[in-house]
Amino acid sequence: MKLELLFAPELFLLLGSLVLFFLTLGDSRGNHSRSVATVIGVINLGLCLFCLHQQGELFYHAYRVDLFSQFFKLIIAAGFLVVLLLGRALKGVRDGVRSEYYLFMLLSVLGLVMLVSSVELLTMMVALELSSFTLYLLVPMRDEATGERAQMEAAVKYILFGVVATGIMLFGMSYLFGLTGTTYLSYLLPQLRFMSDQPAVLVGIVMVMAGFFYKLGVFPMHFWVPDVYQGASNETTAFIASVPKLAAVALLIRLVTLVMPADHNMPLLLTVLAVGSMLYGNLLALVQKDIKRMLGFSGIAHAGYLLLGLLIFKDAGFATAIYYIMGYLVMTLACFLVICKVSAQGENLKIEDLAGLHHRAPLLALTMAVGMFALAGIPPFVGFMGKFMLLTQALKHGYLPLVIITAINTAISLYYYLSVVRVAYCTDTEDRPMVPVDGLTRAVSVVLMLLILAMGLAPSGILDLATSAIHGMPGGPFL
């Protein structure tokens, strides 16, 4: 196999970066930037598609190409293509560094590609600190008019607690190469199946896990959450809350293959925090009035769900892990469509601002009903099948108090979910003008819709591929 096929994705997103580099030295701005990263996102989506199903190692094997990480790459392009589509106009952001914006972007995207195929520890350091670092500065690029200055105090915590979590992921690996003299997931995984008993061993593997807990939100590494996703511009918050979740899943699943399936001590430490996670997020997430706001505390509450698949411990569980956040990708999305649209300068949305939107943009009101119907749980969508599939592989393995604690944060979280839907139907328009919704707009919230539905209805195509992704990586052998 042609070295260039493995890493053709890469090079290509590499190639990208570069012409929007060279875009930032002159006067062309936002326009030309806008154009040339969306025309980079539709080809990289191709590009990852033909790629799927290649397989190899790279760099004396500590990047490997397999069909799992093969499949982020497509589900992380499609997402970034997606984000580009519905945030074309960049309310939010300033005149000035949309070049820069995009770039930025784009490297972060690359991170994110790399991060997924990293079967090594200090690969997968420089590939999450490319990822992370480039969504540090998309932060506080937001217009001031429309962040009124709360950019720059969201910025600042969203780099601090992403450098703790990065020292403390740095020193989780110092743990693990001293317990096995090797920074290889491939041999740490047969080694540290023989020390399982020495406490260093699950403290080492937490510690890695950390960086990966902090990219999901999973309590208590969410702190930096609420506030990030208020501050950030809408676009921007559109892609963190979506599309960096997807390579933190996909490096939990890698690392939790490291633990051994008698050891209570992982599950014990899951457990704690999916239950953290889903009390924490569903009850802040009652009393808020800010959408994106809202929208934070609920991915909280949503980490805690998806952590119910990686603590089985199984192929079964960690496929419906990937479908799961496959899912809330979609879901997250559909959206954040909405209120790039709605908000007519990029500020910030209330749920009050979404009175009457049934009148004002009947599509949008529509796409916003099936997201939140869908992040909700209520079936036919892919949040129901999700957290149905997640609580019966749960209580198949004998999580009976775990399933009833999230069956009960799921009624919970219906409240918040229907109060956003009632506004945009049940309420007067007060006066609120009329939404524009352009052909591209329409189409990418069909689309949206679709897959929502589509994979609630049709969910084992994407599981039957999630499973087969599994048992290829290393490791697989042993779930």
Given for the second form:
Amino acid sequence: MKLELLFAPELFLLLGSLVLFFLTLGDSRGNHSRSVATVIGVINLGLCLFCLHQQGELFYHAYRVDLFSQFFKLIIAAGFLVVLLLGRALKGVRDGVRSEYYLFMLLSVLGLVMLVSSVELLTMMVALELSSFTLYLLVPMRDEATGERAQMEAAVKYILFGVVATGIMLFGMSYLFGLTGTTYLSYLLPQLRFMSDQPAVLVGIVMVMAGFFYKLGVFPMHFWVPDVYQGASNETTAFIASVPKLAAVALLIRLVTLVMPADHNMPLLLTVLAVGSMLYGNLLALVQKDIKRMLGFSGIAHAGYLLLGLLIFKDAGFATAIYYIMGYLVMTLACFLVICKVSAQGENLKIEDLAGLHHRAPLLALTMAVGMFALAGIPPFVGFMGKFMLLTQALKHGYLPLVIITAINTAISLYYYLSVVRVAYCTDTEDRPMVPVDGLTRAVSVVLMLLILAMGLAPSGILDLATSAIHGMPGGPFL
Amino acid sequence: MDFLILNEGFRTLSALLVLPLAGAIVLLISSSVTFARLWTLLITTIIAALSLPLYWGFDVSTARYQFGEHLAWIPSLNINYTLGLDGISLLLVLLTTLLMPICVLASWKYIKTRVREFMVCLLILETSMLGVFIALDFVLFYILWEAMLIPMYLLIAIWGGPRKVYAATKFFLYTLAGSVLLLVAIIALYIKTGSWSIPLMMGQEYSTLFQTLVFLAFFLAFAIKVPMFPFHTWLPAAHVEAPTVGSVILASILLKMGTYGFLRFCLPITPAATLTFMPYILGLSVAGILYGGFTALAQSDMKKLIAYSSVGHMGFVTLGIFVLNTQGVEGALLQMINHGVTTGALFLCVGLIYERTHSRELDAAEGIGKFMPIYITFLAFFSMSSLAFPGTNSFIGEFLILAGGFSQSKIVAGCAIPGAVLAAAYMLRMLQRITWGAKSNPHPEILSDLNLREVFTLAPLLVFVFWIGLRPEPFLSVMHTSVAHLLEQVHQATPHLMTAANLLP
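Could the form predicted in complex with the partner chain be given as well, to go with the form predicted on its own?
Now the complete complex, all chains and molecules, led by this one.
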């Protein structure tokens, strides 16, 4: 009984994907698949909540169930459910493959859920590939009319960059294995600390981390981001932009704990990556016209902010990073909710297409404004609290120049976030149609807005949970 | 927590913060326009009534923070919800609470579209403005300080004039960009002291370099807000495009946050740096006074004229603060209130004409004295107050500031004197043209005199003009102890630097 409970969310998702697989054989329009997927999403959320405090190890210690993994599974489940709900109409996906769309998305979630529990390099690899390859498939499923062939280019870029990142990661794993003779993180950890003066250790770890930098869109592994965001259908982008990044952060935290806290090279490297991501993302976002592309660049910048939490090698920093990525998930989903609803046929939106949104759909306009202000890091929203705590932690450990650069970046980023709000609130509709908003969308957007506000005003609960999750990790006691 | 006198019983300060928000939430549910107006008026009036006991219950004999409240908020980071009031913030809080009902009345007919949303913005704005003045925890302060920009941005960007989007964006970017480094300074202070409590950050031994950096971050944020010359360029744009009430709030309350910031943070937290930078800031103040005066003299747009006059008036306030003696600081504090009353009233007056002629041009308002005698009476008194005519409120403030200025540095004060003359020149020029001006205004038929509601919006402000002008003691008495304590903090920390400052001619 205990064993099943440990593995319950994964088992359930596997079962769900089998059901969806049988549905793909008949249900080409995807109506049943949608309902089934939504039900799976809801039950999965409940299961993850139920299994939150499970503890244990499976599969010869390759698979670890602890508060850290279960906490991430819960957030992934919540994010998955919201993505399902906001993309219900699946406007931008070809009619014939909608059923398969749900199947692959579910499999990708399964991969991510397994990824956060993997504490062995090969398990990690397998889980990552499961989540990645299904994701690669989602991108070209966009229909011709709205994708304008950009989806094919995006898919090719996504898969090529993805495979390269995986290759680098495997290369790094071979280093680690060669140095220690083991692939288990729990055995790697003490051995690597013992030989931390060898440069090969750092090279190996960084190369493994590169695979997750790719998922998170950290400079210089960011090249896929703008094109894939733009080329994939709105629903797919909402997924790519949110849920996989959670797992990437989880794994980055696991890997960073392999490094000796006293090591100087790793913080330096992460600092460089953080500054590069912030500057690159924010400066290029300034000139974007396509809103998804802009959010892509903004995502790169946010990945840079997030690295601030990782590079100080303290439990408080990791906990803040977890808090930040949760906040980022909520803020991004709020923005994508609006994009998915405003886009009538699933086409890409220019920023100017939001004109007069306050009149066409007041609630969506408010959601967009809250999301954008939150992403810009304006209080009292979660984006502010997250950034504030990251800055506090970084400054506490003496990264004054980095903190100042981050603050300046916040100022730069204001312009493009504000311009979206400006278009939504201060322009005329110019014959753009009203946006129909159904009850479910209303509910989801209100919930997302309340979450953005509540997480910003009362971060304590999440922080405490995240901190105890960090302490429960194999590397936790060393922090 | 010996700096705070905890409030037993009714938590007035929390009520001041929560009530507007609660009112805004109720408004979100309702849909009637009339209800929105009446409800907002009711809420703001209740808040004004609630805030009056703060004055009566205020203990003038102590410099500690009164009516204090203290709750843990984010324990892991030692962030608390701390509120308190001292002689520096008391009058600003009262100014805010008393001005808000007037603002609602003034927007009664002026705002015709999206009334409900407008009122929601006003109420949220009130919460954050009050919060800035009563927060004693730096994180709480910063959150409210920045959150305030959102409703203000919307006020200008949605209900503003033709170039509203440009003005609102400039306002938002300018002020927010100025305060991102403030955040870094706050965090740096926290790391030094281990606490976010503003009073606990005062009177600490910081190194000179640290003080200088923190002071510069503070200065940038607050100087943009004031706005001090040369950071003032957002102000005329925002004022001109904002709706009347937006201008009133901007001039009367938002600008005061900058000078409040100087008094609350720069002086007591970084006294050494304050003294180092004092001569430069005095120079900028004088530049602002003269620049504002000369520019106002050349304006044909009434709102722009008053906006530039604000730059000059606020120059007097910063001058008073940075001469660092009792008269100067008390005069500056009083002048903050005066400017809030007088300039707010002047913006209301311009708004009243705008509602009738739909123009802010001085030319279009020429010679309306014949048709609107009551209006002209009000305008005349407020203009007199603006140019610091003896008997009105601004006279007391400017007199104290200049007196303080002379005892610190004759040259600086002497340079500021022409500012007072300039104020007389530009205000009298405006008044003369509006009252007599051209022989006949082309549109006498639309120039109906003030109705009862409009008289009610202006009359309370006029009362304060004369009350402060003729008997300032009730207003000055509440600030004596706090100002004395503040100056003590500055001078105690830096006795050797004080002598250097005295060498200033």
